[in-house]
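First, one chain by itself: the form predicted on its own, in structure tokens.
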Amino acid sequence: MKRHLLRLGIDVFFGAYIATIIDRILIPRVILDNVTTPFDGMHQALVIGLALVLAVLGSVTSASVGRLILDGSVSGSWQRTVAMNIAWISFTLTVLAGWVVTGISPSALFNGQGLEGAGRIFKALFTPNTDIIGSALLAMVETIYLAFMATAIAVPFSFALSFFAARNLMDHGAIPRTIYVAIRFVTNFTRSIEPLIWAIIFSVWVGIGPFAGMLALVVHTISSLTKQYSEQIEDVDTGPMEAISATGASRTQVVWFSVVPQCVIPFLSFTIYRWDINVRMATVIGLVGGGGIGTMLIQYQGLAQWREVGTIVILIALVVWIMDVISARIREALK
């Protein structure tokens, strides 16, 4: 019954989605020549009507997109054709709606005046001003340390939380499941907020500077590593866990002696990769006062000093490339 209701819900969603794209995006902005006021009464009727049509069609004839998605197949060749056509129509309309909403304009991209202005900027970017190399290097060092400290502080918290965020370790009672859901909710929520936003919050909280940027990366890194660590824990071989449990070991001993040894190498690999990511993120959060090379970059960009901007961009690219090579070698060695 639950699966039937889920299939029905997917069919209703597809119908409402197709109708909404047609009425709210394609008709107002294309068919009516950029008139953006939709017809509310028609909209409601169209959405409800198409949603019900697909739901009834899917239930009565088995030509169900929900069945196709959940079961991987539908009974009957023409039912499968109908379901596939509905799916392709949804995808095609999504692409058209995306084109319209984002305002894609090839003519604007290749406009002569725009190309000329972009050419001037690129010319300045690739003729860097080497006079600021010293100060840029100092700012880059600050960025690297900022990323390193954020990763180092986040790892112990992520390590501890990951065991409580792993479904296979927290499925033995109501309280553990509640803890699992709570940690998953908090980490998903904090991870969904970009480090740029966290940097703004902490810049107001503790003041502009590298400390605010580090705190922003710490929050995001804890959430991300907790997710990666916990998913690795969920994929461990259950054989050693069952063997150690059979000896009468406590649950803590089972986790420590059977789960942790299987996860150490992947955890190290995830951590190194996260430091690599944090170096890149640290250059961005500096744009909102998070310290490091990003703060220097936004200052020169605001003054339209493109030669200096070019110097900083080239330096960032070199450091990120070097960090990427080093982290890749380390991950290969760990494997």
Given for the second form:
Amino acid sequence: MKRHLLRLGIDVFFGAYIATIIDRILIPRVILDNVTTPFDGMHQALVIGLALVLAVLGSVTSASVGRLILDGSVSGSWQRTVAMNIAWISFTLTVLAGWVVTGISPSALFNGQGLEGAGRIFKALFTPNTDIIGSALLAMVETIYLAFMATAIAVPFSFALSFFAARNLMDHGAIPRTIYVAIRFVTNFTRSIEPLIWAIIFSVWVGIGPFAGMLALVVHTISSLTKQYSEQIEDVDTGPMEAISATGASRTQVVWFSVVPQCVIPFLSFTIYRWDINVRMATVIGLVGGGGIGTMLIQYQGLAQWREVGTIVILIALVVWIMDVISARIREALK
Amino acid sequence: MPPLISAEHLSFEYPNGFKALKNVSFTVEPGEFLVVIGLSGSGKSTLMRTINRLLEPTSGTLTFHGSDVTHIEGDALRRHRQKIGMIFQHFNLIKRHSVLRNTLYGALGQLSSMQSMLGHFSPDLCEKALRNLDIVGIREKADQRADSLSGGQQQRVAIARALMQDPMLLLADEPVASLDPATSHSVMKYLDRINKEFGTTVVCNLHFLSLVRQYATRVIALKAGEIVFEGQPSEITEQWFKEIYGDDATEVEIR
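Since the structure above is the form predicted on its own, I would like to see how the form predicted together with the partner chain looks, so please show that one next.
Every chain and every other molecule in the complex is listed next, the one we just looked at coming first.
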């Protein structure tokens, strides 16, 4: 029953999707040359109509995309062809609509004036202005510290939370399971908001600057590390847990003496990698006023001082590369 | 003297519906060296884990040292487990920690969480741990990392850890199944010695009948969660062997 409804839902979706793309994007923007038509009764009827037609046809004749997706195959050769064609039409329409919506324009890419401008910038990028290296280095250090502080502040929170976000430690009753679900939900939610957006939120809250950038990274790092740590905890060898339990140890002792020792090294490894990631993220966050090298970059870009921009870009690339090598080496040594 | 363990109509069903133990009844007298035999999946390990209540029986009654422990929980459960040492096929040591610390972890049940988590183990406990390492003959390895030891040595550390509990009962879940024959005998000899010298009751799962004949004072055979044989090791004839392990089985000697 549930499966049948799901199949019907998929068919309805495909019908509505095909009708919407044709009616809202392809006809007005390609055929009618940018004439926007109101989404009135007739258009609505078209969308709903095609959705219903596909759903009804799908369930009556079994020529159904829903069936194709859920079961992996459709019985009957012409039904199969129809279902496959509906799927292909949807894909083709998506590519077409995507092309139109993105405004892909080869002529703009190879336009003479544009190329000239790009040439100027690239030339400037390769003739960096070394006068600003001092201040750029200082800003870079700010970014690295920002990333370091964000990681350092987040680690204790992640460490504590991760044990309550590990399924294997939280499956002994309704209350622990609720805590597990709650923490997983909150961390998944906060992680799905990009640090860049957190930075915008915090720059309103505490004012533009490195502090806002750091707070943004702290939030993102807590949720990311909690996820990584807790997945590591879920992976531990249960043998030692059983052995410590068998001595009559308490639940806390079991976690501390059998789970933690197995996790310390992977946790360290995740943390160093996260610092590495945070340096890159801190650079990007700087672009929206999070301080450090990113802010410096966006300022020179605003003034169209491309040689200075070039200096900063090279510096960022160098630092990211060095951090990458160092963190990989450390993680390798920890194994 | 009353039996140390008395199981009546004990059953255990896993959450997935697999019935690992079906209406199992037996008793274990103090000082016995009881060996449990049977195919993999016959319920031997489950039986071990219901005795020290790592698993809770689905039905039936389990009495240990005169008290009903079938459904105890919390502090009562912790106290019950403290009285029973356990060793495992894969030793289950904390690999990165020293042999001495691993031994000390046997005393965790007697310590408060705070006290133990700060890493303070009293000099008396350390002394006791070293004595127990001495009993299994690896005192000189006390400062080495557990995973630097050979399999047989690791199992001896596990025995020393179990001895920290001053156990009334020692459960050994296939203690030699991942060891080579020579090492197997050395581990079995330590279990035998603990049984004879300290009077500790031993319940042990084994695969090799030659070991069973050598060390067991009594044997229980499980088949598909039920007891199909109970008696002296010498009573396991060719016919019983086929009954327990199936017609295709042939006995493998371990010397």
